[in-house]
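Single chain ahead, by itself, as structure tokens, in the form predicted on its own.
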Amino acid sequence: MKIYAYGIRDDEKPSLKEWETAHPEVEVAFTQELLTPETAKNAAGADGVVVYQQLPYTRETLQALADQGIHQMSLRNVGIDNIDLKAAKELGFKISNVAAYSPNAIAEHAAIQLARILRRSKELDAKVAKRDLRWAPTIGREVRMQTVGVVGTGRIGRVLIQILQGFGAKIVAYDIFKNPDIDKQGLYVDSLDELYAKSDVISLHVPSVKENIHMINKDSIAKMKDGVVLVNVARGDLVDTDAVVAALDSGKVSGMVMDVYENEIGIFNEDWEGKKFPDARLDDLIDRPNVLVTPHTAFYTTKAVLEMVHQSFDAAVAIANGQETRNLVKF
């Protein structure tokens, strides 16, 4: 059996080597190049490919794989919104993802960045760097004094709730699929509007599906408390960025944590130092003292990377062998 992997980063190579050692019966080949219609030919002779969500996987890309006799794609990430699923279905593809590589990594990042926003650490760091060691006016807020609205109570949302409860924060939650433990604690509210009205902080942990696109917009922001803090470590297109910029300008939104961005593909995970930055809106957000931008790195821990590599290769082999895998995507 042969599995071909695209976009393998240097930080993934130790985990890949560990998997190879444990599976000597599988031939592994890989490249740092991303999967495109042109690079699809590199996988000729493979039983499946392992990829990462950094480019759109269009009909043309999928057809190029199919032309090599490959009808299996194993993602090292969760999201499948970059895949032309209609084309994948028509071409007979089986697709797997890594649905849970480390919920803790993402939830911890959300909690840490939220605490930094509340304690105004970006402003304080800038002052200290200039040797301005005065306290005022950068007074902070305590996490335990906040009501945090958690939208989405899947694995990540539930871990975040546990972390914030450790701080002493009050939690309200909303999900169309209620978790029994969260329900037993009495944390659910009946609607997003109710969550918006009650929350000092709103943290998003839902997938990028049609119903959720731009769920944070001009109208939903108007229903929130003045001075609300927004946290998005889920998907960039959950947020209408222009609406948030306007709310930051007016003070309706007092702070924003963003690990994802609507137009991040081609911008995140690139070095722009000394070059013309391609997105003026994002450039402005990065410079704001009350906005914390990270380039889709909430997941980026040694544990998460290991799980992403190991689970994706496990799934690729299982699919090639005609076996069941819990990571198979239904679409």
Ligand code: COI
The other form holds:
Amino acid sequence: MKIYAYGIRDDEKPSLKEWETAHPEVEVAFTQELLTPETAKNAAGADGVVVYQQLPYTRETLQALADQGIHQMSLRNVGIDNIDLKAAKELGFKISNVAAYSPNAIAEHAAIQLARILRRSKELDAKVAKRDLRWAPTIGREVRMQTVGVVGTGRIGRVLIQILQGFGAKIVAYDIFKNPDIDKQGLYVDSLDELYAKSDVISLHVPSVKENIHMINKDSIAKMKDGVVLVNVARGDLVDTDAVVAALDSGKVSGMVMDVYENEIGIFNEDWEGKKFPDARLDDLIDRPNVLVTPHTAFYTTKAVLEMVHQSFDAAVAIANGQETRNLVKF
Ligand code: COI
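Next up, the form predicted in complex with this ligand in place of the form predicted on its own?
Below is the whole assembly, all chains and molecules, this chain first.
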């Protein structure tokens, strides 16, 4: 059996080596290049491909794989929102993802950045770098004094709740699917509007499905407390960025954590130093003292990368062998 992997980064190679050593029966070939209609040809002869989400996987890309006789794709990440699922279905693709490589990686990042916003770390760091070592006016707020609204109580939302409860924060949660543990604790509110009205901080942990696109917009922001802090480590298109920029300008939103951005494809995971930055709105957000931008790195830990590599290759082999895999995506 042969598996061909796209977009393999140096930091993934040790985990890949480990997996290969444990699976001598599988021939592994890989490239640094991302999967595109052109590079799909290089997978000829493979039983399956392993990829991660950095580009849209269009009908053209899927067709190019199908032309090589490849009808399976194993993602090393969780999100499937970049895949033309209609085309995948029509072309008879089986797709797997890594549903739980490390919920803690993402939840921890959200919690850390949220605490940094409340303690005004970016402003303090900038002052210290200039050797301005005065306290005032950079006074912070404590996590335990906040009501945090967690939207989405899947794996990541639940770990975030645990972490924030450790800090002593009051939690309110919303999800259309109630989790029994969260329900038992009495954390659910009945509607998003109620969550918006009660929360000092709102953290998003829902997928980018059409009902959720731009759920944070002018109208929903109007329902929030003055000075609310927003945290988005989920998907960029959950947030109408223009609406948030206006709310940051007016002070309605007092801070924003963004690990994802609406137009991040082609911008994040690239080095723009010394080059013309392609997005003026993002440029401005990065410069703001009360906005913490990270380039979709919430997931990026050694544990997560190891799981992403091992679980995606396991799934690719299982699909190629016609076996069950818990990571098969239903679409
Ligand atoms: C995901 O797993 O879906 C992520 O957002 C991480 C990234 C590698 C795309």
